[in-house]
Structure formats: C-alpha cells, structure tokens
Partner chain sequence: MSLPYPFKIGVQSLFREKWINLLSILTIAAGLLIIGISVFVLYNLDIATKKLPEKFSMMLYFNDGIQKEKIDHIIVSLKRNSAVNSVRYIPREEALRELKATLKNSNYIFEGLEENPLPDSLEIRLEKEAVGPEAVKKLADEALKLKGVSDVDYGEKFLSTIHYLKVGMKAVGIVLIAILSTGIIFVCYSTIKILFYRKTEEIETFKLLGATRWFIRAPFLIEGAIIGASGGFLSLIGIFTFYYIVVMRLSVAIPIFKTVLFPADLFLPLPVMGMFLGITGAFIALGRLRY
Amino acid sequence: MIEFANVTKEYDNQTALKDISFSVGKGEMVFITGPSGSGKTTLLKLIYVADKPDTGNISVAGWDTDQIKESSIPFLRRNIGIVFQDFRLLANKNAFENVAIALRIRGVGEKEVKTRVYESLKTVNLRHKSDSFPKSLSGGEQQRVVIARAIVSEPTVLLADEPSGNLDPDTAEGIMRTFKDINAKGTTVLIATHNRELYRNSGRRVIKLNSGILIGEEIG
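Could you put down the structure of only this chain, in the form predicted alone?
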C-alpha cells in the first residue's frame, strides 16, 4: 500500500530524510516515531505529495509519486485521508459542514453528502454534535471532527500527524480507539507521533526515525 525505496529529501541543503526504505501493507496500522525534527512530518508530506523526494521512489496505493503528473495528484489524494495536528477546521462552519467540504469539492450529490457525513460523525461518536461549531467543541471533539473529515471520502490510507499533540492523555486514548476501529474496517493507518504512550503495548509496528535516518523498527 505504501513503499519507500531509498528516499532522500533535503531542504536548503539540510537533510530531512536520508536513504529511507520501508513498506506498509494494506490494512496495517503502523507508527512512525522519533523526536521533533526527526523527519516524521516530511515523510507524511511525501506520501500525500505535498513534496517530492530528491532521490528514491515512493509508491502509494498503486501510484508512483515521483513520476506522477501534477494533474493526477488530486486523484491520488482521493485515496488518502489526513489528520492534521492543528485541526484546520473552519470556525464559521459547524461540524457537519466541516466534514461535508471534502465531498462537495468533488461534486458529490447532497443526498449522498448527508448520508456519508452523518455516518462519519457516527463513527467518531459525534453524530449528536453535527450542528456544533468548533469553538463550542473540546479539543478531543475537534480532533474527532478532523478524523470524520478525513474518512468521509472512504480513503484506503489514513495519515495522522501528531494526533495527540494538543490532547490530554485520556482524550488521546479515546482518539487511538477511534483509529483502531477505522483500521479494523480495512483502512491502512499510519500515525506519526513522538508520544510513546500511543503505541505502547499496541502490538503494532513502530518505525523509528532520528535526524532523518531510519534507525530501527520494533513492535509496540
């Protein structure tokens, strides 16, 4: 589902990732971990083609991202849901509208939009908050709206960048249960985090980065 082969990425002559190789199979849930500046966010950006590698090859859901045409990137991204640490919710739109945006951009009919948005909100246990605006939601609830937005298009791959960064431990644990439920339905999930508690005793693969180098892998 995701494969990196000898990938290197530099910014202003500073190496963000160096000769990275790993693969994530369909339906897996894998963690990418390392301290701040280790290359976790860069790695995710390369997967959804916000950037391209300087050398090496990346394959995502059957697409070779180093060879993809600019016009085809939106089609690749339809396979990918993204959960950002800073939420990026629109303050002037309620939970329903924030989740619906991803579908309306693609021209999905309103009847289907309604069905899929409510189903996504139900998945994250926020169906009852569909009319609530971000400022009235807790941090954990906002994060779950972000997850609902990420999964409403039924992506095959879900990426999460430090999803517990702004949350207390109990709320973070609840968010992880949501990710596990989504993964159990067949979605490939890749979570970048420096928080060891997210993957401790998870039984999942943990890929470890440090200063842009893949230094090892373990089972959480």
Given for the second form:
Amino acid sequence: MIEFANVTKEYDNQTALKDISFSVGKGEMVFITGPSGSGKTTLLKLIYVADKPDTGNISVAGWDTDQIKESSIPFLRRNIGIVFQDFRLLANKNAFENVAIALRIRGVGEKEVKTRVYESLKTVNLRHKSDSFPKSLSGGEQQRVVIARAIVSEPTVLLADEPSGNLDPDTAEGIMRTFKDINAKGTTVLIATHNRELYRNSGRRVIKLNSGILIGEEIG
Amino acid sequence: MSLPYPFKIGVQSLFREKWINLLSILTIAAGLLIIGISVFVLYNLDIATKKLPEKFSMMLYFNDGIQKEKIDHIIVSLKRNSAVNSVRYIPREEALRELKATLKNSNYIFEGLEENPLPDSLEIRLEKEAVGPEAVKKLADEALKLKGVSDVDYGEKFLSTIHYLKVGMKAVGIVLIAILSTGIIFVCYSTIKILFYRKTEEIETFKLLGATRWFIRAPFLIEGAIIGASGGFLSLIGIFTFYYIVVMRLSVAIPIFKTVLFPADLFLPLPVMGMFLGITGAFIALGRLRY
Ligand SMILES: Nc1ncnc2c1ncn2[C@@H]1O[C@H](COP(=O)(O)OP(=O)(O)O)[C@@H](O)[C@H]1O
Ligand SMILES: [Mg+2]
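Any chance you could show the form predicted together with its partner chain after that form predicted alone?
Now the full complex is given, and it begins with the chain already shown.
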C-alpha cells in the first residue's frame, strides 16, 4: 500500500529524511516514532505529495508519486484520510461543514453527505456538537472533528500526525480505539507519534526515526 | 438547497465580502456605462453621416459653346463609371430658370440681365459606397481633364472633414472600449485576487483533502461572473436612465436631439459582456494553481 525506496529529503541543506526504505502492506496499522524533528511529519507529507523527495521512490495506493501528473494529485489524495498535526479546520465553518467538505470535494450528493457526516461524527462521539464552530470546541473535540473528516470518505489509507497531541490519556485512548476500529474495517493506518504510550503493547510494527535516519523497527 | 456546492460557495462569498464586491460592481457598472454611451454616440453619428452621401452630388460645368454631342459623349462615359449613380444634364436655360425660381422673391437681381451668365452643366449623383474623399477626388480630377469641361465643384473640404471625423470617432470609440474593457477585467482580477488571498488557508486545506483545480476555481469564476453581470445590469439601468432623463429632456429644449435614435437592442448584451469580462478577470487572477 505504501512503499518507500531509498528516499532522501533535504530542506535548505538540512536533512529531514535520509535514505529511508520501508513498506506498509494493505490493512496494516503501523507507527512511526522518534523525537521531535526526526522527520515524521516530513515522511507523511511525502506520502500525500505535499512535498516530493529529492531522491528515491515512493508509491502509494498504486500511484508512483514521482511520476504523478499534477492534475492527478487530487485523485491520489482521495485515497488518503489525513489527521493533520495542526488540524487544518476551517474556522468559519461548523463541525458538520468541516467534515462535509471531504465529501463535497468528491462531488457526493447533499443527501448522502448528511447521513455520512452524522455517522462519522457519531463514531467520534461528537454528533451533539455538529453545529459548533472550532473555536468553541476543546482541543480534544477539535482533534475528533479532524478524525471524523479523515474517515468520512472511507479512505484506503489513514495518516495521523501526532494524534494524541497534548490530549489527556483518556481522550488519547478513545482516539486510538477509533483508529483500531477503522483499521479493523480494512483501512491501512499509519500513525506518527513521539508518544510511546500510544503503541506500547499494541502488537503493531513501530518504525523508529532519529535525525531523519531509520534506526530500526520493533513490535510495540 | 440543490445548488451545486461550488456555486453555493461563490454566492456565499459574494455576501460575506459584500463591500469589496459592491465596490467592484459599481466600478464595472461605471465602465460599462461609458462603453454603452460611446456605442450610443457612435451609432447616432454613423446613422447621421450615412444620410449625408445620399444628398451628395458633384457639379460639372462646361465651357461656353460646347457641342451637344460632346456633352452626350461625356454623359455616356460618366455613366460607365461605377462610382456614378446618375447623371442629369442641366442646360444653361434650365439652370437660369431654376435659379430664378429659387430667388423668386429677389427678382430684381435679374433686372437688366440680357445674357444668361450660367454655363451648361451636369449634376452627378454618386454611389453611396463610393463617397470617400479619395474616390470623389479621383472622379473630379478625371472629369476636369475632359475637353470642354471648365470646372468641377464638389464639397471637397466638407466631405473629407465628415469622413475623417467619422473614422476618427470610430477609432477613439474602439480604443476607449478596449481600454475600459481592460480596466474592467483588471477590476475583476484585483477583486478575485484579494478574495483568493483571503482564502489561501482554506484553499490549501481543500487541496490537501483532494479537491481538483476546477473545484477550487469554480466558486471564484462564478463570483467573477456574478460581479461582472451585476455591473452590466446596473450599467443597463444607467443607460436607460441616461436616455430617458438626459436625452429626452434635451430634445424638448434642443430639437436636433429629437432625431437621436436609441438602439435598445444594442445595449442588452451589456450584462453578458460584463459577465464575460468578469470571468476573464477571475480566470487570470487564479492563474495556474499548483499542488
Ligand atoms: N518546510 C520546511 N522547511 C525547512 N525545514 C523543514 C521543513 N519541514 C521540516 N523541516 C526540518 O526537517 C526536520 C524534520 O522535521 P519534521 O518532519 O517536522 O519532524 P517531526 O515531525 O518528526 O518533528 C526538522 O529539522 C525540521 O526543522
Ligand atoms: Mg511533526
């Protein structure tokens, strides 16, 4: 589903990723871990083509990100649900509208948008906050709206960047349960986190980064 | 609401950013109003000057004592000229009769006049299309070279003044319309550019979620189209107001304004023109969207 082959990425002579190779199979749930600045966010960005690698190859859901035409990028991204580290919620839209966006850009009809958005908000226990705007939601609630938006389109790949953020352990656990449920339905899940609580005793693959270098892999 | 989503965003933005949009609608309306009035003036100028050539004729005077066969010969050759519509022979007796008829209240002028001072002449009416200053001058020069012709008279100055006035006004009109159209496109360009920058964050998010270029562009193009069309519509109201208030009032005081024509049909495309200019401006403003 996701394959990195000798991927290197530099920003202004600073190496963010160096010669990274790994692959994630369909239906897997894998963690990327490492201290702050180790290249986790960069790695995810290369997957959804917000950036391109300097050298090496990346393939995602059958697309070669090096060969992809700019006009095809939206269609690659439609296979991917993203939980951004900085949320990227639209401040002038309520929770319902923020989640609905993901379906509307895909041209889904209004009726179907309604049922699917409410269903997705229910999954993250925010059905009752559909009319709330981001600024009146807590950090954990905002995080869950972002997750609802990422899963509402039933993507084949789900990427989550620091999904526990500064959340309290209970909220973080709830979020992890949602990811496991999604994964159980067949979605490939890739979670970047510096928080070892998230993958401890998970029995999942954990890929370790340090200063842009893949230093090893273990089972959590 | 069953409107397609991009349409909805476009209309929403129209109201959300109402002041900047209203400002550009008014600017566009002013530009299109000036275009409309230019068309109105040019149209009437064209109609007015089209009527002139019909009345236009050239007079050709013969030397005294010219033989009638020679005159007939010249008439035949003139009629062969494609610029000539008709030729009327006016013998000097008839010319005098006509003159006397015209001046019948001042008959004293002719008292003591023993001999007819007028020459034989031809009145040449010209084809409408041929009445450009060059064509008429060419014909006059040719006629002057003919044996027995003493003089050729035509409104040389008048004709070329009218002609160049017409050409000049048309050129000025076209340049004015081109400049104003460019200006209107620029107004739409700036407006959409500003709105686009205000939404940079939102657009970036749309892109990351998998929106195509057209999904992102459509609301702005729709907004540009609505701004342009609204401006056009306002200018339409403006030009009708201009006609009914300014021109109609003037025609009461100044009779020549009664002959002014108001080609209402000619102005109906103004909203469409506005819409087209609006879309063009918006399209340029969006440029090449990068992913
Ligand atoms: N857009 C960028 N411009 C310059 N440097 C960047 C950019 N993005 C990341 N970096 C650098 O690349 C390295 C890896 O960053 P990042 O992928 O954000 O790490 P992490 O998500 O693991 O904290 C850091 O040293 C960071 O400063
Ligand atoms: Mg990061």
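Source: prediction; values computed, not measured. Residue numbers count along the first chain shown, from 1. Between two forms, the rigid core is the largest collection of C-alphas that superpose within 1.5 Å.
Core-superposed comparison between these two forms: the CA of residue 100 stays below a 2 Å shift. Residue 137 is among the residues whose C-alpha shifts by 2 Å or more between these two forms once the rigid core is aligned.
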